[in-house]
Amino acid sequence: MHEEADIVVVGAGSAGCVLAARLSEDPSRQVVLIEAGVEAPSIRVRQPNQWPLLWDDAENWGYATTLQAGLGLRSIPYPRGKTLGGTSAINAMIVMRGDPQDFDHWRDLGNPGWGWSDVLPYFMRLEDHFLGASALHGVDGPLTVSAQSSPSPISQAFIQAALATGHRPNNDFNGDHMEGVGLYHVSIRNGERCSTAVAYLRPAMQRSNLRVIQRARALRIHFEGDRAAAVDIWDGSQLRRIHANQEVVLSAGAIDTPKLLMLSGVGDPAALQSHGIAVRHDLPAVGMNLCDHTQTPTLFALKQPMAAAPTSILAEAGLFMKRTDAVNNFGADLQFFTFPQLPLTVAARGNAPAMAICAQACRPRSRGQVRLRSADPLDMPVIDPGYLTHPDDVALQIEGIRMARQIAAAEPLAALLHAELSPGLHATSDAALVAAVRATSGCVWHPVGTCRMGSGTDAVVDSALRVHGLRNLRVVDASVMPQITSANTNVPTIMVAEKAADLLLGRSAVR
């Protein structure tokens, strides 16, 4: 049997969903998405609170990193989410654009329309936002963006703690500053989680000329010549090859889509070579540049616990802060979020003996890369992100502790808290933090950058998101991020598919 298609997308994640909706807008143009996973209508899913559930469960690929020097060689779990929805279906749900600089700074790189004032109008097309229409937010667009409506009591405290320290309070980190202390805004709809395959994929699977084929993994991309042509896949009975008419795009994340890459034969060469791979195009940036935020929790015992509501995102609080010797123009060099509830997997099933503060580089220098373990596509890929391997990485992750050890003194927060619990109140030599860094971080799971984009030889894709000397083959993912962003990194994804199904379907930027 011929399957073939105009337009193939690999994984309906948080791009996937948005491409393969906005793409099927298009009567004229047939529409075929491949997801691995399948639609999740359970309540761990749905239910806000549940997410640190849905590490263990079908939803999640179950990646974990390689032992990480920089972590006392430990090794970190990776959730990626493996259903409709991709990670967006099993996040935190906070809805952080980051700093216009970042943008700015994508465009400076060498990245024509990627500036602020390009990618503004996306992120304000996607969202249907609860303030209301403005100058920075848009309505009746498919993501809903809601206020809490149950925060937790701590999470009001350490807000008011920190204004009591003499950090400025924030009410939108997505508004005209990111500096202060507030509530995070989420993605949730009616009380439930709305991921992009809520918000833009279920609607359009009601069209015609869309074609979503669940259960089914990419096995690789078929090339004729230079031109990519189709995509092989398993669909657990038998092998498919479906043909794309006009071009194979992937949405596979920052570690599934350079690991079909360079199962395809499109890598570094003498990688490729290793594993007795063919070489089909020789782009070693593939993989590399890897980047994701670290961050590190300062524990303390609650006096009295308390049980998260369902509709908790359990990181309920942010604050963002300059560093003390901040010569950039930044708004934030460090994010934290606040937890009244851990160990997270009893907080989504009832009450926790104790809250953190987490603190994180907005943008980290340590760089990491994903590799083969080897050429059969049903194996995992090698995640190393190299944590905490750049110095300036590990002296902001010190500036954080001590930062919510200063607001967790603060009243109204130090009433609820019976003591410090990690790294411990012994811990306050740099050479004790330095120590408690590396044995007690862990990630935010924002990986980025293993597809970058840019012109020279550490890019793989162009402006336009094609990837370099290959035709009819581009990448829309967070992988294609030339730079980390300076918070989370899910709706800034969900910003590349908006952007890129316009420079797919020839459409004018949005102004």
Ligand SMILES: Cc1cc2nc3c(=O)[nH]c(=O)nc-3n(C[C@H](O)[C@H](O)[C@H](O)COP(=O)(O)OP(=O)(O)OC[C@H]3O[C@@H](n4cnc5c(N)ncnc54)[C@H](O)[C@@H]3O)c2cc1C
Second form
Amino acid sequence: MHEEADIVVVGAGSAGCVLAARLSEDPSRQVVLIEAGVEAPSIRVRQPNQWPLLWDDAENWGYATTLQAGLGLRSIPYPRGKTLGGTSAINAMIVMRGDPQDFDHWRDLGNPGWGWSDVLPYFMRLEDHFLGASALHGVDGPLTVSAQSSPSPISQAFIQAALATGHRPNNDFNGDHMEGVGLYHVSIRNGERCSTAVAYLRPAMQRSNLRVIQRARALRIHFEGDRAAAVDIWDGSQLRRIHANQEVVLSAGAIDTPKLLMLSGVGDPAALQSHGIAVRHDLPAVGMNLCDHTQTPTLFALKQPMAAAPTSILAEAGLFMKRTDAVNNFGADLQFFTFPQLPLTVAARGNAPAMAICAQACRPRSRGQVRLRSADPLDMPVIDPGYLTHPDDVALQIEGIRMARQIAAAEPLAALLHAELSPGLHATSDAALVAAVRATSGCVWHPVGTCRMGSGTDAVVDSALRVHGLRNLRVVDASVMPQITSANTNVPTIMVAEKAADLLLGRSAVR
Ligand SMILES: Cc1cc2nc3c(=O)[nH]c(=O)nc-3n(C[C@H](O)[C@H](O)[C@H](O)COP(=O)(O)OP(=O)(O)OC[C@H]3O[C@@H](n4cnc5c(N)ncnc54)[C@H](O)[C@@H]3O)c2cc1C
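Okay, that one was the form predicted alone. Can I see the form predicted together with this ligand too?
Up next: the whole complex, starting with the chain shown before.
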């Protein structure tokens, strides 16, 4: 059977759902969306406070990093969504755009059309914001952005304590400044998660020109010469070839998109040949430049356990601050989130109630890579984020612990806490704190950069997101970000997809 479409999109995640919905708005265009997972209507996906429990579910690829030298040779679990909505269906629902400077930096790296004034209209187009229409917010978009309905007393005490230590209040981190303390805005609609499947894909799925193929694993891109002509998939019972008359778009995320390119013979020739893969196109940057946010928790015993409301995202309160010796134009160098409920740490500590104040460098300098384990498409990729391999990143995490301690010592938070559990009061010297950072840090699963946008040898796609040196092939997901944004990466990924839809449809940029 010959199967074809005008545009074949691989991956129904944060970016892929947006693309499928926007591209199929043009009824003359046939769109196929290929997704390895299936729609997940489970309560765990829908109910906000359940997200940490999704790590072991079928909606997750169940990856893990390599042993990380910067983390004392520990491997970190690496959840990635495997369902309609992708990782937006398992994430913590925090809505952050990042710093306007992030995007001016992207532009200045040689990516015209990606500066703040270029991308702001797309951030506004994607959202239906509870604050109403303004010069910075939109209300007509598919993604519901709401205020938290049930923040815990601990999060509120954290905010008051941070104010008492001199931080400024901030009721909208996506407003005219990022610095300060407040509650995150969230992608929740009527008390339930608003993933890109809910916001974008579901309303588009009844269109006759959009076909979503679920439980279908893309194995490789089929080329005719230098033209991406089709995608080969395995649907659990048979191999199928889905032809693309116009373009193939990879939206499989920052881990699986470079994996697919490498399986298709696009990447570093020596690495491909070491797995017996024939080289289609020499593009050594594929899989390189992996960047992710590292977080270091400072843990405190709570006098009383506090249950999280079903609508709580758990990581409710946020703080953005400049580093003490900052010499840059960015609004913040460190991001914090509180964690009043600790399903993982609690289990490790005999159910003692505890809370965490987690700190993360906004723009880490450490870099890693994604590689193939073998030429078998069903094999897991090798994920090496290179956490804390740059000394500047370690120094920032230490500053984060010191700030977390200051806030925890201030009222009204101090009254809710017993002793510091980790790193523990004995850890005061720089050496002790470096050891603690390496022993206790984790990440927040924001991988970007593995198919970096740009024009040099370190780039994979150009500023129209076309893969260099090949025809009819684009990448549209978090992997194209040339530098990580200063905060969470879901909404920036949605913005990338909104802009990509205009590029694919030949529509002029929104203003
Ligand atoms: C636990 C967790 C919490 C997070 N919390 C937040 C948060 O609160 N706020 C925030 O902004 N960001 C958060 N993030 C990050 C954010 O969700 C991601 O940056 C974003 O979802 C990435 O989108 P993407 O489109 O690049 O990839 P994904 O959303 O991962 O989409 C990739 C899709 O491709 C599919 N796919 C992959 N390979 C194949 C294949 N071979 N064939 C077919 N389909 C395939 C996958 O199943 C998936 O559906 C979090 C991430 C995690 C893991």
